[in-house]
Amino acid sequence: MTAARSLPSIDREQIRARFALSYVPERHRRIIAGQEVIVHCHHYNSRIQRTVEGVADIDGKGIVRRASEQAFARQIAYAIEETDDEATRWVVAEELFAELGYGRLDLSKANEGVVTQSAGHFVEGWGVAFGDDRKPVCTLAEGFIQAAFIAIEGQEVEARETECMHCGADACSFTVEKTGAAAEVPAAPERIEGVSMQEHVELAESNIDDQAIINAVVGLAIRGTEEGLIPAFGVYLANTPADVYNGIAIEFVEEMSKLGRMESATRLLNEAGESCAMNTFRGIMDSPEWEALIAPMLQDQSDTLFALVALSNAFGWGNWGVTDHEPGESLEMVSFNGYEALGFLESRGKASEAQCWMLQGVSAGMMELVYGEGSFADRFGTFFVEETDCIAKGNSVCVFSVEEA
């Protein structure tokens, strides 16, 4: 039986120290417990999950669980030390979940088939974005619980949420059933860092001090509170392994393609990125952090767009920048190592189509946010983006061309 959470010998703050952020400036990458993590907020995370789970003809929840299980198993295993006893290993998993901003799990009775969650990133995010959609929403937590059993006990289990705070429960509850099968931590894909072509690309100039923004954001403590949430910039943030996002998007497109619906799948992923840009960055632009750090740099409207690009680089999306921009009309962006393109190469090899669905949507969404008028609904779809080059296709960089629709 798993030891109780209250054992005094387990120093949770010392365990949290294992998750210290490492930022790789030349690649604009954030690393926690051996995994590259991407900062996104509850708007994007909830929307991408709802997009995948909302298609009736595929197992969307299974896609989310599998991607989460594989990536988090590697991350939990990395964070565990050889000298950790079993009780400590379960606390490592609990604290990693909280550190990343996904909420507060109680795994003390996991071996008895019971897990509870007292706070959840998706509970908060779904309530804001889709308040009228009353169904259990903590699929990522299900995958994380399954990952914990793989990393800690080498066992395959099925974790399912039976009660959810989003549906009115006092806490989220999960059942855990052991399948009887052994399971190993899946090997990570062979990593591709990408070839930096930045010295060969001339980026557009602005009044924004990109490096000052990146330094300031990297210096912020974007880590879970005691309840495991990260309220910052007017939104709830989370640090998610890039492998989770890539696993979800790649399998979603593959499953939809089997149904002859690839274009629908990629359009939905684009729309999630577009919504991310408008909702996430709108929240950031209304935050005290923006007012203190970025607002003093703004001299004209286009500076806002350049500031958003710098923020996204600080959030670990990769290294990208503006190469050409006609305010209110067009935008060209280049990405030197976007996590989507490299993730596809690592897991599937060379692609025949561009693969940066999130960055495509974000490129259009930023133009709509900065230059659009009216409500978000009025702005949505008013700019069109084409990814003309993509590292996943063998190009040296990814290129995004945005025009008025």
The other form holds:
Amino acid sequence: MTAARSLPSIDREQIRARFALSYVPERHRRIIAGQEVIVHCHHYNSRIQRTVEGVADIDGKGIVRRASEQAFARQIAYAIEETDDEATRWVVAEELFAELGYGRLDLSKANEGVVTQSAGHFVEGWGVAFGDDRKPVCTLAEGFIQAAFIAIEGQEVEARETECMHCGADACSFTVEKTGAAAEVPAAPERIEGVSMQEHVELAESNIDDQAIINAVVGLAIRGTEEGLIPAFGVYLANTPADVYNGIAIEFVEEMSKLGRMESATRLLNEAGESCAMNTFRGIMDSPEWEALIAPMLQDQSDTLFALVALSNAFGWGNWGVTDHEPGESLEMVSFNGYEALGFLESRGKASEAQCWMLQGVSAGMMELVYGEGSFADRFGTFFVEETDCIAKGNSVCVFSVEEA
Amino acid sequence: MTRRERVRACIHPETFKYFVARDDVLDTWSRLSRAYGEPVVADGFGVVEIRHPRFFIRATRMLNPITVIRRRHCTDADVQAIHDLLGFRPEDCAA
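Got the form predicted alone; any chance of the form predicted in complex with the partner chain too?
First the chain shown before, then all remaining chains and molecules of the complex.
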């Protein structure tokens, strides 16, 4: 690993050691630097961002920036050690950004108002999914830079991307303006754990060895390379704090509800999940990882679906499983600790409606991917999902019922 | 003759699996190693991989087929070069 550009004496490998993954097997949770992180790929991440930023009447970039700033300020602060001098603290922020898979930031001149990025997860993601949509796309990085100033300097700043590789620049550039206000690391919501018990639910059986898949994923180093990207399963992965996804989804729905468009908001979030299932999982199913370990387990068509569920559990989406399945026709899934339901409960309290927009979309999308025919466009919307129970509503588990539309 | 199949929903839209003739697999990997660096075996799934600024070159431990993922700065000349190493001639295949 290269030495710090401005600080050659700092050992970045030692800094990276602070971000060692802690996996909690009974809850299928991945924890890095004190934050539960969720593994998603460039397809989902760029799509959810585009969904939120694409609505004209709300400040979508502001929503993404705020969610990032809040969660990453906590994570950076957690990773900083008391004995770190200021220069080391900036390196901690740079390396955390890279470790999580977002790319390579240069924060060495952040205090002079200039930040650059030489590789970016969202640059890659938009390049694949939305190549013709030419505008700066590194909003999450803006939030991360703001978070770094809160955690390191105790200052509020506004970071804005002025040039982006997605638009053809050689590197992404950000300006940083100090507002003059002090800022504290925001407190985390009070965490809720173990609201449900798996032993009361009987899961359906398949030919898939779930534990072998989970062990392989947990054994895989899902951490950024020197350039801060995580190429694996034929896609670019990133470890994103659950609080970032929840902050984005909850505020997006709230802002849209103020405009009387809650139904549109939730449908858009569902579609992002549905697209995630079809694109991310399609990519994974074509990867050497799938071919090496999972393909030999497949005996029935439905085994593919069970394998995808095992993978998603290992990615930290929560502990969910299939309770009933008629191949090609219907699917019932139960989630014991989905991050969306818990996140809503933690930050907003009990909900009147189900809140697992991503898992809803993924449930339908998996059926469309495994049993559908034709192009993705042909398959889209061919299965309908209803989340009949949700932990956020006070139910003991979340239940997803999927049927042909 | 090497043939190829398109891989969908990947990092780059022009991603393919190249199926190399069985008796040429080891020589192909030798050529790829000399050109792009030594392959490493990743933990977890045991995928064999060369990471290069222009390509990700990946396979199971069986080493065949070979998935070639083009990266952002990959040029037509880069593609031609790796096709030569893989023994792939687009004009021979419909894919």
